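Heads up, the chain below is alone and in the form predicted on its own; it's given as structure tokens.
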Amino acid sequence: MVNIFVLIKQVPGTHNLEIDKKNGALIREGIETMINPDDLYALELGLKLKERYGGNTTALTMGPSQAEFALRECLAMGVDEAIHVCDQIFAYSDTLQTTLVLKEVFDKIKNYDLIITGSQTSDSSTGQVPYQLSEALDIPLITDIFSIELKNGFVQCQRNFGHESQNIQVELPIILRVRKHFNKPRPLSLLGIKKAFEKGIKKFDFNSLNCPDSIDGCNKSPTRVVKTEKISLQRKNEIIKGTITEKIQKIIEIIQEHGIEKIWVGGAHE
């Protein structure tokens, strides 16, 4: 049997998001919020397997209270269990920390073949953990899949990298990092929501993990805010008046002036 987790967070509505002006960081309390919407896939990816293959899924979350809600929604997409690691000491955590108590979390649970996880979040777009992760479990890390099969303990996929296609076979456990649109994921279902509100929740916190006393989002994790600005991008509109020959001039001067024009020069081009 194969057990699978899925690394997933709840992040605030991308159309949704304040920022406190003290610390730099994002506003997450008494705010609209959803799965990260990269996590959705590997999401997909997992219970995939799982019907090819049998086993055991597992959507894993390391955040505040209310990020037991994006739990439930994965539960009601399909996967068997979920774990929600909470306390209050892991606030404000960077990815390094959240590496180190997601190590403990793994290490706890030890039988674990395979953890897949989205490439980015939308609120930090960082994408560090899975590469730190598979150094801390000491595991191999794929990443850029467009096929995959399981067989006899190995995972056997391809994957792009750079201009190469490779063919890769390497035994588990192994990380996952999934693309975004690398399938399409599935949508809830009503009986899907009403067995996630019946299903537990496991819980772990500072104490019941063996973490070490440098944990300490808010005082000791390294990296620092300096500065988080929401930026709105906007573009200006010109209509172009006159006869076909005016405007066509009127836009060769536009493309001149901001230094965009290429002169073609028998085939090719300057």
Given for the second form:
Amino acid sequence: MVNIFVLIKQVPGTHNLEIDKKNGALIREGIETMINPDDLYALELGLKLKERYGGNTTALTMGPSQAEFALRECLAMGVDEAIHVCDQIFAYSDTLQTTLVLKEVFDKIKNYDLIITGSQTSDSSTGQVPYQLSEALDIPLITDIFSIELKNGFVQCQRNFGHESQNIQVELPIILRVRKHFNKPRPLSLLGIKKAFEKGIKKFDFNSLNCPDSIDGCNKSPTRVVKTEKISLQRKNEIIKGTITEKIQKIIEIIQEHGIEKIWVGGAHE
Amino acid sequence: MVITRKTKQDKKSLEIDYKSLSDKRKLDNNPILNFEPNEQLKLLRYGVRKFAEDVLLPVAPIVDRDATFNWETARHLAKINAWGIEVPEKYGGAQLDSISHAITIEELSRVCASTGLSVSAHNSLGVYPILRWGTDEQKERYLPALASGKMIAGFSMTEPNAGSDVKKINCLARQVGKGFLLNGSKIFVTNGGIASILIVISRYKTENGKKGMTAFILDNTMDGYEIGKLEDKMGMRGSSTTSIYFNDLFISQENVLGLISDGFKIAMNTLDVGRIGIAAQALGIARAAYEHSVEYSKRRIQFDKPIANFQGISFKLAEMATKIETARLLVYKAAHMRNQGRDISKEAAMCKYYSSQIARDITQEAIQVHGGYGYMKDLPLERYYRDAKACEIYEGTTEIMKMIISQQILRGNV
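Okay, that one was the form predicted on its own. Can I see the form predicted together with the partner chain too?
First the chain shown before, then all remaining chains and molecules of the complex.
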């Protein structure tokens, strides 16, 4: 019986977010949302491990009240339980504040074996929470695995390490950070969707977690996003004139200027 | 309302205020007309759309080009319970309601109308009659295989000389001892080439001379069951349409669906339900064409500005959006009435007639918005147009829909 927790985040379903001109933050109200795409691989791994070894899967998120919808999606995928950590005071938490809240959650849960996360979120791309949580809970973190087995309270996994692969054995509990395209997340079944709304979602807030005063997302987050700006990419245009040979010569020169030394021209399958 | 707290008395009145406030909120959340889908329907739409874009999008142009049914897709559909939308959980289905059914078909058809058609015909024309009129034994025998997609079902009534005029069907089942011997032929059978079981509407004649129309559940493995040629269609090419021949096909009593004389009632009622499915398909196709048009007209620059900024194009978009909204309300209303177990003949005919007509209009205008690009097979617009046209014809033409609606109106169902 392994107790598997998958950390997920609800993110905007689009990359074309408008920026609030007053405070430089992204406008998240009234836009379509989705589960952070990287988290789907973590969810799929959690479900696969449960199918293989038995146990219990729980999806956990910290976010505003509408994040409940993301948890319903997790339940529809097949996780057994969902936990929603939500409080006004957690709003605007940076990764460190988020981790501190998660630590309180897991201290309260106590009985956890495997915490699985995705590699990073698509809306902030920090990828820090698994590392920080590993420190906070003082349990090992394994990243970039490509195979995993559970045996008598131990995890045996193979991990990418540059050009090598490492075989690692580690005692539970651990945190696993799953890379992109590690597996193929399952689609939502119609029955799963119906069942997702028959299950309850467990709620935690500041008071029920007995959070210390050091937790205050808005005022005590060490990281502050001062401003968010859209990047505009503009292509450089240059019209090359001359005969075909001259044009090709010029193109080769331009490419070489960019540090590419050997250019192969002409003749198929030389 | 500004509430200031001053004395104890005030606090009491404040509580009352809150209570009436919350009562008011309850009323607001439960209006007489509610157009907002609930969270479950939102997740359903999201889930099916994601599935369709993931699995159906790559195969849609291929099944259209090759005119083949894709069995790989069928297996994927089985994973999301698409073959057993309304089948009870105990038989392995999802046991969802009619609105969920319509949304599922709409989202599948938005990406691949052929697949939408196969799934819709299976669920509402093949599975539904067994659910409604089947005996427990018939349900046990067929529903688990149907819900899991191991068997695909179809429905056949149309014959070469009996299209809109369904009472003229010629297929005849003569009673022989304890069963029937069926002879005749059916044409334009949706899922004909892939269906393991077929609901067949036929005439019958008992040994003591009683006549009428009846419905049979036929297995494609029965002796005398022969699949005819695969039709080469204008659209919906990824869905298998064939003729079926019956030569001295012996049918035992346990393959009779409902009462022996219920054939016409079963056929009409099943088609009513099927029409919501066709309307949902048409709605899905229309939405696909509309969404493409909006995106393209914002991107396409002519005369130094996006063509969406020209009234000629933007009015087309406005018309499309309004038509889709109207069709959607009709479809969901018919589905809602079916959920309540009411007679849906008129509403089903209305939503089928209107949705299929606007789907044809919108897909045609969408090609116009795309200009030359829309006419090319590189873009799916021309496929949408071909697919949408079918919705105006099968399961009762638009003209028959208007006949049904007018008959209902004149009968007093105004």
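Just so we're on the same page, rigid core means the largest C-alpha set that superposes within 1.5 Å between forms. Residue numbers count along the first chain shown, from 1. Only a predicted model underlies this, so the values are computations on that prediction, with no experimental measurement involved.
- With the core held fixed, G54 shows a CA shift below 2 Å between these two forms.
- A movement of the C-alpha atom of N207 falling short of 2 angstroms is seen between these two forms when the two forms are aligned on their rigid core.
- Remark: with the core as the superposition reference, the CA shift of T243 between these two forms reaches 2 Å or more.
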